Amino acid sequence: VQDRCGCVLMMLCDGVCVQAQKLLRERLCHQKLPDQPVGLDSQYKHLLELLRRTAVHGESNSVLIVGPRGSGKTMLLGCVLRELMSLKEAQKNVLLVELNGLLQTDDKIALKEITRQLHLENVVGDKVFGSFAENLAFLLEALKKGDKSSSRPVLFVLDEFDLFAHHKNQTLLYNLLDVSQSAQTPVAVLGLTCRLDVLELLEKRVKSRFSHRQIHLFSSLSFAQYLDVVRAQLSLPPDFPDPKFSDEWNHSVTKLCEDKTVEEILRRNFNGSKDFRSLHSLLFLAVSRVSVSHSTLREADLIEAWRLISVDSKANVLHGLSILELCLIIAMKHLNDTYDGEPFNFQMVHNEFKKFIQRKSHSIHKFEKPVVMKAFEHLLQLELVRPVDSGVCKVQREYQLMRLMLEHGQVMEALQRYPQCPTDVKQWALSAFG
């Protein structure tokens, strides 16, 4: 009977633990929009008021949201659009067109995407337009309801705005901003970019049509606020099916955030990047280590998660190389030291390696040149070595100039961890010259 009771208890605990883990993983992966953007109150109010004027009063606007990657540009816009779409006047009226500079690489593709998102493929049909402006004007005309005075407001969101500035003649930007300046159709053009000098990329005619409104996002998040976010992300909600487990879990999270080692890890992550995406990756790995045997988060889980997330990927690649390939990396390191980082070619690397083999022929196997060439090509495939030019000029493979994509410290660290590395190879790496 005791055994049976123990099994039932174990199964219940397992079920609750899996449920908690699933809930937290979904929260950290899906990254739902917060109720209110943290530390961006003034920017939120400014942007909401601008878009509300377009959606409700039919006033055209243009604005740039500028900030480093991970500062919350998309999140801020998402929160503003959610609030805007909850307004009765905007719900049935506003149309949203989202373009991305990485996907819509030229104006033709961008125009096709605008047509698709506005559901006007049937209206356009096989019509031939003389210019981009004519095509865009036709699309916006098609959106007008009944009488020509009432047009549906369109919000154009241009992500990676700076990439649109590289399009030929900046036709898309010119026409969108031209429409936003004229009183034809209520249009709001929103650009998201991480480049502070984005206005310098615009042509004079485009710049003159832009409103020069810029909303800058620079994270003013303090470490105390960062810790509060960690607690909120790891805490279970009050409506969790098992209140007892939920209380224990939340108590363990509070204690964990007060731990000095954990605080040090979180501070390092905070100093490296205030981007919540990197924090979510760290917490996700920690939550994934929770199991029935330890049903709460421990300090060890976070330490292991930090170790995995901060590992040097290139140093890891070095651990899987053969001794010959490792010797070629050391030869390149010596060439870098000797010639102060100047590019080298395979022939120079091979000569350096040959000098080492002649000195230590008793401990290292003598390799033929084609074998050494094959090992060198493998390093090229792994992108540990990279050609200086893009291979336009036809040079024999042996004489093509290369650069080593590794730091001195990465090579030395990999040698220390390399299993059963010959002592001669280690000494050769440590010597001042090859």
Partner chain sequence: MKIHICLTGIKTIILDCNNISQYSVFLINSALMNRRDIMSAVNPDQYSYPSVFIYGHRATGKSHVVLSIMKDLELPHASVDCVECVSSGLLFHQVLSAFFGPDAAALLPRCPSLSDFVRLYKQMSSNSPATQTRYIILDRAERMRDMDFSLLPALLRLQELVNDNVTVILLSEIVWEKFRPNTGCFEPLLFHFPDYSKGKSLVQILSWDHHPSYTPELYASYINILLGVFFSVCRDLRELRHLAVLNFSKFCEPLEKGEAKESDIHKLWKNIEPHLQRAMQTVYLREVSSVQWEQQQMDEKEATTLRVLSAHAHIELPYYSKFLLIAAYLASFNPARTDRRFFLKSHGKIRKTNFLKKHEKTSNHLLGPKPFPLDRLMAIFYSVVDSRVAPTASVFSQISSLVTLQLLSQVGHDDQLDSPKYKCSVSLDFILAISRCVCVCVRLLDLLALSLVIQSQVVRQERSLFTAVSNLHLL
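Hand over the structure of the form predicted together with the partner chain; the form predicted on its own is what we had up.
The following holds one chain only.
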């Protein structure tokens, strides 16, 4: 009986673990919309009010939401739209057109997409008929015929707004903002961008039609609020099917957040960037280590996750180089030190290497020049060394000027970690001026 009870408990634990993982994963990597955005109340109210005025009262507006990557622009817009669509009048009337600067890289493609999403008459199934000029004329006519009282408001959402400013003549932006300024169909133009200087990218005629309304999303969280956010992100909600498990889990999470090492890690992450995206990737790596065998989050998980995130990738690459390639890098470092970072070519590096071989080395024997050239080309392929003028050059390969893409500190640290590094190589690296 005990055995069967044990099995049943295991099964229950199994199922509950699955659900907990699913919930946390949805929150951390699927970016499910939260119920209420954290720390963005004033911006939320502002945006909601603006959109309500367009949707319900028929006022035309344009606004830009500006904030660094991962600060929650799309999330904020998603929450606002979700609330807007819950209003009865908005739900019936509002038309939504979503464009993305990464996908619609050209005004032609963008126009076809708008026509498709609005289901205008020149769309059959999926195909849009007509040339660019015809489509544009048709769209503008459709938008101009309306007025405040009788036509449906249209919301244009332009993600990666700064990429639209790179299109030819900024035709699309000009026309959309023009419609939003004149007394025609009520139109709201919402731009989301990560560039703070986005207004400088707009042409004068486009900028003058823009309402210069910007909503900035700069995170103003303090570290204590940040810790609260971490706790909230990791905790299971009260409506979780197994209350016992969720209590235990939440309790362990609270204890974890009070631990010193964990706080140190979170503080370092906070000092690096305050946005939630980097936090999510850290928590995700920690949460994915939770398994049936250890079903609570431990500090070792977070430490390991932090180590994975903060490792220097170039140091990892240097670890796998052969001795000859490492010697070439040390020779380049010496050249950089002697000549203050001026570009060098393969002949100079080979010269330095030969000087080392002749005078100081016991363990490395003399390699032929073509073999050294092959090692140098491997470093070129790994992009640890880069040619100064990256175009096609008429100079011979040995004389083409290059730069080293590593810093003094990185090279020295890599030497410390290098497996079975010969002592004469290390001595050479540490000596000044070769």
